[in-house]
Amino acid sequence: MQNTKPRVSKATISRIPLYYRAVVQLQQEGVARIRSERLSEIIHIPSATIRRDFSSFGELGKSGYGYSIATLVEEFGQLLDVDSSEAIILVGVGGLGRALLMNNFRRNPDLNIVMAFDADPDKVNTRIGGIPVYPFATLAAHMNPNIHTAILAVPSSAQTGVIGTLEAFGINAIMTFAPQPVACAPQTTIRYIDLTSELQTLLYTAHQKMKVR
């Protein structure tokens, strides 16, 4: 089984979370159904893409209708697994970690941040938002085997040294604001989120539309 066909392509992957955000918004206000055309209103995606996303996991929706909300509802939940709750660690607790603490997805139930670690003495054995900050080297007497999925929020040196811990101890879904590349495991899925990259891009972006006027 060397090429297991992924069965959803990663564009619309990456637009699930886009869609389940929208249906839910959707069903708090009470709308019990809603074409692909009005979606795309709302979400600013084409429909055309939306329907063709939307069959990639069944038929959902029905000709001259168009979607029950609460089928799209369940249909992502199910595909964003929101019923289990999952259980977050957060290493680095600086400005940014700080930050990711107090919000700590309040608005997604089924994410959560449940401890947190740095290397700095002065930070440790208190709480943030409720949760506790450890001494990273207490890693292996906290860490648990249901938890595999961390953030980090450390400086780009120590970021491969973390990871090749965090390895150790189960994790395999890490998400960075460290840029520096890290080689891992073949199991370990790391998500980057460079935001001096994102502004630089933005800038050049701006500036270039400013020259074609």
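With the form predicted in complex with another copy of the chain already on screen, would you show the form predicted on its own?
So it's only the chain below, everything else dropped.
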């Protein structure tokens, strides 16, 4: 049987967590329904984009009636699998890594960094934010077969070797702050977070808005 469900674009997928966070907040505030125009004002995404994104997941609302907040919370929560806990390891506990450990997704209880690794003797065998930091060389001794997700806060020069080692121990979902793409196994998904590019995009957008005034 042919699957007639439309493909969801990567751009739409990237916006789902933002939608989910917004509608959960609205639900906590007692809001029952919302129109795309109002949601656009809250999250600064064009209303046409919101309607197009939402249509990718079926009939979430009706024209002139808006969207049920409870329906959106349920739909996006299922898409993000928020009822399942995801154990995560962190590699690299420099400034950025340390900040991640101290925060540890406190607003998202389904996401939890359970241990961290580093190669610096001064940083290992300690605890940061209550999370143990081990030598990266001892990864095999601490890995759990149920852990498949890692965050990397290591230099670009170390990224290829670290990813290869993680893949050998079953890690197949990796978010890295080193923006240089690297080769990986077909079953591995890597998300590159380039803070410089994000800032440049922000500044470009802000400057364009200033020009049209």
